[in-house]
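Just the one chain here, laid out as structure tokens, in the form predicted on its own.
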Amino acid sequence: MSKPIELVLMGAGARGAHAYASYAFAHPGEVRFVAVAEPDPVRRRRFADEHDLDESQTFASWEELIQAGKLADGALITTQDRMHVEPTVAALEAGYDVLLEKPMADSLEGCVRLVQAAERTGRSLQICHVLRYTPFWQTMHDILSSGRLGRIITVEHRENVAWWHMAHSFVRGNWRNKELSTPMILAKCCHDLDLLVWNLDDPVVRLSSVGSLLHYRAESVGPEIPLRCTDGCPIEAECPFSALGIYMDARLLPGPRALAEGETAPNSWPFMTMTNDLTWEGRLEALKTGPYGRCVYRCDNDVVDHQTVLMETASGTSVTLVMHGHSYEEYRSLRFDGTKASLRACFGHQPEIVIYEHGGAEEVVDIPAASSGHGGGDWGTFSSFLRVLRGEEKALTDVRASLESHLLAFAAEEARLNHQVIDMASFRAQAEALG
């Protein structure tokens, strides 16, 4: 094998340092990281120690890393959503091929700017639509592309976000407020919209959407409920959103066991996002002073907790996407009905695909095992990026292909807010003109 691909990392949070960069530990002959840019000194030092980087290879900002000149073959950019465009454009112009975390940008203008920057510089810009790279969704894609279902008449796709995940990410966390991050339909469902675009290969012509924030708001509880779960809340013990129950003893999280009092939490999501000090004392202090200890009814969140998008494709297929944050379990469920057969599937803890032939047999489809997070998609995406850099394949999720799902998400939010039916041809034309 040729020498390992060399990469730089911009943003050493959970997605960058753990979901993707961990691939280097298992495949040292394929890739190695030679620099990191991360403003948090603890995360920066941790990543440097894990990847054997010295001080000259660590930077407090992406600007400092870019100013150091081209240090590697490619760049992995996993900064916060609102910080995607500038470092990515700078990296492309510096000669890096880039793997960029989704969503690609927090605005239509930003998305178009990224497409234009990649095409102007001639560099590869691959977006982390990781679900395309999972065994489950690749099996789904093969079935739908084969024509086995006949002409697709209607599609139902549900993104069922577990109640505790909703509370962690979209009520207390980084994606709680659209002015600080992005609308939830973009942050959470650009994956789902990308899968629909990929699997149907049939452009959406019309789109409408409804949704709102119903539950996670002050009106849902009385004045006796304090600002924080650590402030003697009278309903904390039975509250399914208790920060103590999620981050301290973990009794509300799915998994094999709770954490004993005094026990240090594992360096894994969601614990790693709340504090760098995962000891019992460190987590408790983070709940008393940081955003993750707030009552879910006392936060500054404004993103929806449920939204439905209705779409019509060029061939006449009707598509319904439902996203909500009140599920008993984290999973995606879907149904495709065609003229020859129906398909029902579940992508979650126990993935399943079943085909029901009209007047015929029922088949449970074999799904290959997954090997990393997001059903194998995290490492699948990263491995693909390395093959793209080696010239072995074309990116399955390059920036031009990924633009369509983002356009649909922005159109859905506009339709929801303005009570409109969006003509997608006009919407696409307006978006392209922004550049």
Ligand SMILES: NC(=O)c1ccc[n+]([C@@H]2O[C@H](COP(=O)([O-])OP(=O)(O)OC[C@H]3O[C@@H](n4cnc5c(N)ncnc54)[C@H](O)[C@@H]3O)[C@@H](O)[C@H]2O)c1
The other form holds:
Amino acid sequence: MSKPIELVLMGAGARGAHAYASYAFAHPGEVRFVAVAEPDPVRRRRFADEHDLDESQTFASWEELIQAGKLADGALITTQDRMHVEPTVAALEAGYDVLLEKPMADSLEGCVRLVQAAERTGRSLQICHVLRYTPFWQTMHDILSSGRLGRIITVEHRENVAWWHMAHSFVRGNWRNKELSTPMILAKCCHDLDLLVWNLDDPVVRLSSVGSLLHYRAESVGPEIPLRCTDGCPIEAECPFSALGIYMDARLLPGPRALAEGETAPNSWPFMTMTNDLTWEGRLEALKTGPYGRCVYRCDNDVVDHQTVLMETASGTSVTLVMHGHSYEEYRSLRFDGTKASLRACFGHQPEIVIYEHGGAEEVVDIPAASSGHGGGDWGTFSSFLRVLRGEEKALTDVRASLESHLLAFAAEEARLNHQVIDMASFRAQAEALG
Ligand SMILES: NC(=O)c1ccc[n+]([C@@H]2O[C@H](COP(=O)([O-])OP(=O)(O)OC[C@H]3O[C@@H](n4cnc5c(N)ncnc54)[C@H](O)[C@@H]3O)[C@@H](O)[C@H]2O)c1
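Show the same protein again, this time as the form predicted together with the ligand rather than the form predicted on its own.
Once more the chain from above appears, this time first in line as the rest of the complex follows.
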């Protein structure tokens, strides 16, 4: 076997240190991390210990790591949404091939800069559209591109975000506020738009969108409700968004068991996002002082809790994408109706694809088993990046392909805010001119 691919990591948070770097433990002959850039000293130390890095291989910021020169074959960049463009451009210019978390950038200008930087330097830049690499979506892609459904007339694609995930990420957490991160249609649905672009292979020509923040706002409760769930809230026991019920005894989270009083939480999502100290006392302190203990009606959130995007493609297919944060469980539901058959599918805990041929048979399609987070997509994306670096395969997607899904998300946000129908040809032309 050839020697392991060497990588540097910028941003040792939930995605970088856990979702992707965990692959290295299971496949030590394939990949080795040789440096990390992470300002949080606890996360930096933990990553260094886990990957056997010494002091000279750890950096307090991506800028310091870049200044050290080219240290590896590739860079994994998993900083927060608003910190994607600068480290990626710097890494490409330093000669790294890059795997970058989605969304590629928080602005159209940033997206175009990334495409231009990749093309200028000739380096590979892949965005973590992890769902493309799942057995489920690869099966869907094979069916949809086979012509078996005939001409596709309508598509309904729903991104059903569970109520507690909405509260965690988009009300209390990192993606709650457009100015601090990105609009929810970009943060959550650049994946869904990427899948539509990939599977339909039929450019969107026109797009409109409606949506708003209906529920998670101050007017939804009375003045007696305190700022934090730990402040003696009178409705805490019955509130489905109680921070105590999500992060302390975990009674509100789906999963096999709640946590006993005094028990340390597992070092996994969503607990790992709220604090580095996962003991009972550490979590309680984080709820009393940090963002995750705030009442969901008393936060500085402004991203929508529901948005619908209506699209027409060049061949005339109409596509509806519904995103909302009030689902009883987390899953995507899909329906494609074609001139020869209909397809219904569900991508969640129990993935299912069923094809109904017009006047013919109904087939429940076999879906190969998945082996990591996001239905197998996290490790699927990462291992594909390694094979691309070893020259064993061509990347399944590239940054120019990713630009299209991001353009659709920005267009949807503009359409929603300005009550417009967007002509995508002129929107694309305007975006290209920004570079
Ligand atoms: N592909 C997916 O499906 C998927 C899923 C969830 C999140 N994401 C994306 O992944 C990215 C990371 O999300 P996360 O949940 O891991 O966030 P996180 O906050 O846990 O991790 C980001 C890390 O970057 C570090 N950082 C901050 N400034 C830095 C600097 N100057 N240099 C180096 N590191 C720095 C932070 O300290 C933090 O540890 C986000 O853009 C998010 O939208 C993608």
